[in-house]
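Next up: just one chain, as structure tokens, the form predicted alone.
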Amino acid sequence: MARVLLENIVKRFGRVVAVDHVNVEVRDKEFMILLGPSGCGKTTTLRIVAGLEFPDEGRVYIDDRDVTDLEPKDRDVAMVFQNYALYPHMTVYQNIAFPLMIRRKKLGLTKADIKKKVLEVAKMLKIEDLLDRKPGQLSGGQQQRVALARTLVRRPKVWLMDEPLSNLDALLRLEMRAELKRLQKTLGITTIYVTHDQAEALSMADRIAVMNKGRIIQVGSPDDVYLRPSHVFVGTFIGSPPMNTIKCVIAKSNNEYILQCSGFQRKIPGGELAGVRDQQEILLGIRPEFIDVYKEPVPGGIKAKILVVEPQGSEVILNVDINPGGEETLLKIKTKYTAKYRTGETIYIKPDWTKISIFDYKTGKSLA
């Protein structure tokens, strides 16, 4: 298939810099997800790859070919839009066949060739019994499969998707995540997928590019961005509930580092910290599921008061204050619902100190 390379891409809309010097490589046959909040530039970046927008600066390469100034029809890419963009007056068969029909002479296809290709992709997406219907007669999930089939029927070099699951209900979204991943791996198509849904990104991507304010903050595997965030934004954007952050000060004593936080102190190894100064302000990050909860005092435990209990079926989310009686310091904890927790109850918590993150308070960058 193809590798996609974006070099120093900048796109402005008036005074707004929508894409700010983006550099990213999407490897051949890779499933890359652009993840970030609304307005962060991810869809604009995707449209630049598609040729629907042209960058003010930078170059776009597909399969080592500079396509920056080429029209969409000359890039051999296919895009699935959020609203599916099906032709309402055409049947499902005609919608799927349309990309082949308009290129029929160029590709040297007969009507029999087109029919064969349409039937193949329809069978792959399990919509072969819908070919005579029109889009208005289909459910949202069926329309989405038709839109996917239309993009896949000509086997493009690059498959682009802009939040294709956002209009589906929760159960269908779960089903289609697995289906899209299976399709992508079966066909081996280089894929760039845009979403603001971090659960989608973590479950589907080979690698994730986390974006904010037009810039790529971190690129890495789902494990990398979840367990080793390079910036506090990544840690607090990804996860449900997101990473807890606590403002602390690091004190250096000989070769030891001591975290001084509201409600507790803790010695930590200093070997993995990058140039930390004595009395430097930091943000301590810990994910809610990496905190153990006890009903009775335990060695190394931190006393906490439960403020809110959020049952989640087999799990429960506890909102606690780890500095009761002082300046309120709040944490969210996700734990198994094996014990009954009550608002106002005193508990004792122990973070897994091997899984903490430490960020510079001013820049937000990881120090570990």
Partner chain sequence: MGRRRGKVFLKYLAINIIVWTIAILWTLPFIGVAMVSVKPFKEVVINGWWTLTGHYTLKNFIDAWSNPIYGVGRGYTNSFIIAIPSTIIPLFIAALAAYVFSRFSFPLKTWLFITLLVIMSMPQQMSVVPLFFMLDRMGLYDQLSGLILVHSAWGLAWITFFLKNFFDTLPKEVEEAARVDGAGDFHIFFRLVLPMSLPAIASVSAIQFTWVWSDFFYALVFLASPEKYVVTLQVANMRGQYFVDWGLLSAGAIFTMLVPLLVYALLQKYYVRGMVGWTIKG
Given for the second form:
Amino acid sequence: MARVLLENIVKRFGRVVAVDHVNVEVRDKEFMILLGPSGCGKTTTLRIVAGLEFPDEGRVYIDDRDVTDLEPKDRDVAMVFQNYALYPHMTVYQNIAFPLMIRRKKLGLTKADIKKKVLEVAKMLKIEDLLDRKPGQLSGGQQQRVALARTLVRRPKVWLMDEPLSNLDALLRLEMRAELKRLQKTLGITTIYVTHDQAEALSMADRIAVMNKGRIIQVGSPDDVYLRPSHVFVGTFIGSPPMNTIKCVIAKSNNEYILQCSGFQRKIPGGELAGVRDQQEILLGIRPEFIDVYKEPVPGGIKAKILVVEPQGSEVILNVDINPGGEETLLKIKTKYTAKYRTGETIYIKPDWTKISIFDYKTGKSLA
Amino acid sequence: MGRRRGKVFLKYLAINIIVWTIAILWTLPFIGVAMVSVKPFKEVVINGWWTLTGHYTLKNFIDAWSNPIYGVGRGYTNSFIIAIPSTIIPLFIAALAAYVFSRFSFPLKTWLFITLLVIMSMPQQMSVVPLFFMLDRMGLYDQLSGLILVHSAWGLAWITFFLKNFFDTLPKEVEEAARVDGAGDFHIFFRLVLPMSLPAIASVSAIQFTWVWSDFFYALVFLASPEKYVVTLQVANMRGQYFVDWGLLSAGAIFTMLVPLLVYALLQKYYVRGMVGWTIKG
Amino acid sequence: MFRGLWRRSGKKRRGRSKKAIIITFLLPELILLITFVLTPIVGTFVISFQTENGYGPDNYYKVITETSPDKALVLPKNIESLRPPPWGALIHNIVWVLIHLPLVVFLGLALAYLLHEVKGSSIVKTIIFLGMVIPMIVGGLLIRFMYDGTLGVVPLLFKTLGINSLAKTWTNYPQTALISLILGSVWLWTGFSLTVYSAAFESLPKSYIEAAKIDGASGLQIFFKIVIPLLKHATIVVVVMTMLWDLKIFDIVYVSTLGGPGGSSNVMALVMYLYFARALDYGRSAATAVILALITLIPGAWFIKQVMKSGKEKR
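Taking the form predicted alone as the starting point, write out the structure of the form predicted together with its partner chain.
Now the complete complex, all chains and molecules, led by this one.
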């Protein structure tokens, strides 16, 4: 059992605040992914858990032990680095055995014990044939497996990974995603994983912590962050293409709310929007895949003109203007590639109004 | 098309001729000395060294090696006794310091680093007068051990600078990985950083060894008794003021440069990389 | 409340172990440097100002105004009998830089550029680099050999060309001694600039040159407008190191001419040695050393500035 708790972590580099009052709890056996753009503080947060950086404020707990001031070696964590950080002068076997060799006396291991453990983990990662080679002789994918084996050989309490898949080619990356997730679940190791790739995060995580500018914006399951973003940043960072945002004004009368957007108006049920002022400026968020497209006018359909057609194989992304003639209001739509679409064509679109998000225009926070 | 190819070929030919002419000119002194060394000097004076005919002899080499007054044979041992520790000692000490310069920040770091750079540009002459008195007082004047200490200390600056630059290029993640894996500072330095630095260590060893072997000035100033002379002193003494026996001197010169040339031949890659690397980064 | 206390002590503990490492690793170096390098350097300063009656700049005055041919720094006496050279040793050092430096830069750069298109270029490089490998004392002997009236290549060449005035042992005549050593030092030192420039060429991204070609630049334009500016850093290195080498030159001169004849190939380092070992005048010897060190600090300071700048860029 291992639970990681970050309490009010602050880390500054000179004047830059890299991590800004981060609070997050990683549950036992959970696969937690820190997701965010580069420079958002996710790697620094991970390194604070590893003990490679020490926070200026706040505490780090593993289980209920305060490890804030402990050196990495006393924390029982293991970390996979982006460039694998294999020891170039050691063989694969020596690399994997290294964490055990160092603790040999403390753990009371014999050479035979170590060998057994190394072979076991090598088998698990299918690298038994590579044990005599040096890292320089391995392919990227093989190096990756060695790096994983090295971290798993001593069954750490917490498994840390810093963009471990980003140096692999696209196909191998997809393959490794599934394998990493499987490994994590079979071994049941509490895992913190850093990535900037939202697809990777959505496909692997139990929960995702979305970070921006040193802060945690939202923590939740992949469904949560995808369908119910708490902040416009989450909506626009996750998803490909990202969520459409349209600036609108809310007119409030009695218990009715009317969204006034360029190109269309829409009445929405009021119960969901507590605390909204009359004439408040908001951002309406609509995911490109939650919009239906019609060639002919339909009730409740919004007229739109196709500007660009981007075929994606089985799907197509349409870039449309929903306010033709007026101020250009752009929207991306992802839809099945069933009909032929032409640039300049007029179509009618109908968002799925149950899956929209509404954010405050000024703060970006979700209002729904 | 054909004309273009012809022009390109002519240019190629011209460049090759120029470059190889220069290269051959460059080797002439070496060839000349080699020829003179294996011929009786009288014959060389009359016929020139560029003829392949005439007698060949090893007499010059035997005399240059074992002559009781100016033979370089004795100097050889002394040169090795000085050059080997004068390579190992500063290499080890500077490696420790360079690691600290590369990985830690501490007060006065910038100033210490600048001091190293200043030392690197200082002429040896700047230390000689006080060192002479100091060594004398410490009983190290005219001692091989005194020369070893001086060479070691004066090698520190450039070796520290060189190794610091090299350590800077080593991926920090490897050390961090070891830290997370449970290794301490000493372990990381001796078991990871040093083994990973073998190329740089080879460069430093090759160059520092050659430099100490080749040193003339410190030996001239700090060694007094002929039985302590190093090989560079011996070969310089072979040259008479007015009459120069080039046969003997050539053999002596060949003996003297033989060891550096061997080091160069064995470690050429590291030697050249070191020469370029301690001045250029990366 | 206790948490705060723990925290501070934890930080301290980390700091202490870090401090221990820094001190342990730095200490041997500092001890050796202070004893055998820094103290002597300061000592030389002090001695250079010591005179019979207390401290003063007398040594400097005497050293600079000295006119005996074997020790003069600026100008020796009886200038009329020997048309220059000889000048003083300091002037010789400067002449050395003025002739040696451009030749070395040009030769190194040109050869590195040409060697791009030559088969067996690594052999040529190895040959030219040999001058860097052999002991300078041997280099000096080989230079002396090149100019030897009976055996040397240079006099022989002029003999075949019919120029008998130059078909003699160059190092034995005041008019030719200095220039012969300077040219000989080009032979020794070109390997350095060639190697630095070759390495710089290799690290030049080919795409720059290819882009320039597509943009329509000629070979010469590419060389002057693209290649040379990109080699700025290498040039700085070559210039600084060559200047330092020229100013410190000693072995070559000692073994081939001992500064002669008549001081016509004398250099600073040799003057310093002659004061020290022949005249046993330690004050003037130290003063000469300080002057030499101050002059080497001109390229030295430039070098330090470059190093510190590139260090900052990296950070």
